[in-house]
Amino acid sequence: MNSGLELIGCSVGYTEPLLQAELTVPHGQIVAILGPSGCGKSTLLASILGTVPVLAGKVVVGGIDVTSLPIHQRRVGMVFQDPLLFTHLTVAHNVMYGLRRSGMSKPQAAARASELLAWVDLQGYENRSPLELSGGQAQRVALVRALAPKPAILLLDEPYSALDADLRSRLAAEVSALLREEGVTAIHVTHDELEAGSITDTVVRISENRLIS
């Protein structure tokens, strides 16, 4: 099976072990991870993205381990509940940002972030600023931002929180195709059930400290 993400005997935490998780991710697979507050869903994506190291065990994406690799090394993009965007940046240059900074020629990451805008329906808003978008429009853009350098991995960390019912909804079937379009594995960490089964292909719950499949 060709694994977009593995998850070995993973023990983490920050100091001491607060989640245990053993996962595999088949490549292109959509998995929710589903869990109360407070119970590690976060930590569990900061460890995959690089940011806090697992304890134990080991971190596999697209069969490379990565356990030890940095961030700009593991193939890994992150969407927040919070969108995150500069503001000092226009909406086309938020996107080209990781795209520019990998190297990309500028007409070359110009063309990719016109292409990921009007995929949801943001086509025009390159030169706006961030400040004049709405909650909804701004996720939009951090999350086709975390696209562009076509990560191996996506993990979305409740992205949609903040916004109202029906626009969280909307958003959220809209991401769940555009992945599916663009063909990459992704975790989706939520305590909400029906956005869980609606938009994914499996549901990982957590119970008792540990990833129950």
Second form
Amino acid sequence: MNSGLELIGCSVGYTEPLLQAELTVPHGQIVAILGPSGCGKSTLLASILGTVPVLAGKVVVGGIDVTSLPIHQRRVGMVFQDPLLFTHLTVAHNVMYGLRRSGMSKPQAAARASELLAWVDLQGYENRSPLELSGGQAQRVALVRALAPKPAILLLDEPYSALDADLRSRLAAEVSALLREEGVTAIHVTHDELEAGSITDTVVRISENRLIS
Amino acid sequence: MGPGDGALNAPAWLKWTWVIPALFLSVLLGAPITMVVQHSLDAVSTFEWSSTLHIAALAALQAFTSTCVALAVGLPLAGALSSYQFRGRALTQALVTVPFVLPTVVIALAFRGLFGSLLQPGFLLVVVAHTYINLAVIVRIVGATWQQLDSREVIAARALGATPFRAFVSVTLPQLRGAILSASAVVFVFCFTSLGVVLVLGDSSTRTLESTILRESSLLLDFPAAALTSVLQLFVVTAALLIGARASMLRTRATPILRIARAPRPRLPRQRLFVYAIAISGVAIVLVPLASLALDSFRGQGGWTLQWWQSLTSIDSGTTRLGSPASAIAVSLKYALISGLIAGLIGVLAAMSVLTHRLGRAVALIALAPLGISAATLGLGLMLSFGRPPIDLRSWDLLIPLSHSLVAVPLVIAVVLPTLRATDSRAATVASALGARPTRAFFTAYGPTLRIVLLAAGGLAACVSLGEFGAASFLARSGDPTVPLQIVRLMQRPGDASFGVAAALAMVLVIGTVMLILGVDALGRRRTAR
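Give me the form predicted together with the partner chain now, not the form predicted alone.
Next comes the full complex, and the chain you just saw is listed first.
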């Protein structure tokens, strides 16, 4: 089976090593990373994404060593705790953003954006401003926006923690089902053990500054 | 735009944004100051120290008195606005700020009209006008600290037997000391370096070093003496600002981290009387001179008239043979537009560089220098550096907008920097993760904010330019006065006609300034709504 993500001898941190990581995630698997606050979960995701350099080791995404590649060439999708939708663009244009960057024509991108929005029950919201959406709707748009350009791996950094408990569990289950349906490799960082166990294939823990699968 | 977030994918040009502001400042600030210092050395042996020091002492006395009166009027207003919630509080707060943003010559003219028959130009009139202009500084700086104080400490003091006055003196006042000193330093510097107000409302007892520099350079053509006076003034201003900066640190230490309770409504009749009397007095103090100015622009010897407004387009009513008073409006608008573009661009680049490069912080710090360097020093330095052959930027109509840009850049940075800091840099990371190249990712995240702040900053700079008098009085050619210059020249001519036309011209400036400020405010609110 192809590997979705490999962290080989990675030392992660801004200037001093915060975390040592050795991890292999098979293609199509959803892995949860659990750990207490401040243990380096988000820094690890930032290193995979490319906003924080790895101090040592290699990051391999979809079989390609991306360690020294800039973010826009890594094919890594990211969903943060906040949706971070571009508020000067419509909902559809947010989803089209990554599609247009990958070279898709405008009409094709618009059609694909409509399909993706329908996929998360947001058909008819294309021309709305992100400011008109509820928290759950905005997070679903952020998810399909990240998935639209078909990233090799999707990183989810506590994406439901800003939502209320009811919506959180419902959306987590929905998103998990969508990711499996599309066969997307995903890393889900959370501190909620229950959520981690219910929506992911594997749970990996960080302890004593080490992450080992 | 934080150094950590998205740094690996930040566009390469971003770390060079400090270069253009640095070049701008080193040429337009460095050269004039060097020139002023150089010229001042030529005057050391022949300088009239005793008369200049006498003027400095007079100016210090005037500035000290103005500061004390501004504190006496401003503190109760700051207290009422900070300690109580009441109907009309926001409007009162906004109105109190108005005099500070209006051109000083407009305010001087309004006071001349209001008190002309009661008070002769001189010390008292200058102090009253300075109090009016600086009310906003006291209310804003002291009020910001006052709002943070925990009102329960006063209640505790009252419960221990203190009278309201004793509780204020022993509990509230010590905590406000830093803010009061800080605001006082700003007001003192403003009054000490006053020019427009002193020229229109002053006499020989209210001369300032600023007006002396203008006299020495424009009338006596003694540039070395003017330069040495500028250096002397620079020392006094720097000392006052250093005291203010020290006081501001004191304020930071004394300010509690969070406010425990929201300001209460005035419940007792005594409290209501105090709050509403102070607020209504504050509003009246602000509006009466402006209303008087508006009426003066419609009042002739035989009653109400449109004559002064109609005269705006008549060459006979102007102060030059080349144009009518209204032609000064075109000159001011042209300078405001150029200043808005230059200061907006330089200020935004300087603010961006603060967030992206170590050198940017140094550049932004240097850009704040015009706040402490008086308009006369700046004007004189620019004239000595670039207003004479072989480099004569005056003939290109560029020197005045460049001087206005220098004055406006610190304000632009103060407006733009917090806005850029508040923009979530993760949006650029998201755009990059979606495949956007660094420059596109940057503009996806910051473009909408930058568009708005650039417009708002340009509007603010244009507003500064419209009302600026000090530097323009050194740099304007006699045939091309700006509106504030035209107003002062009209005021220096005898007769009611000149006063009426000046009042109409001043009203045009008030309307222009208020419209620009409202525009900038609307843009700010649009940004907040995003």
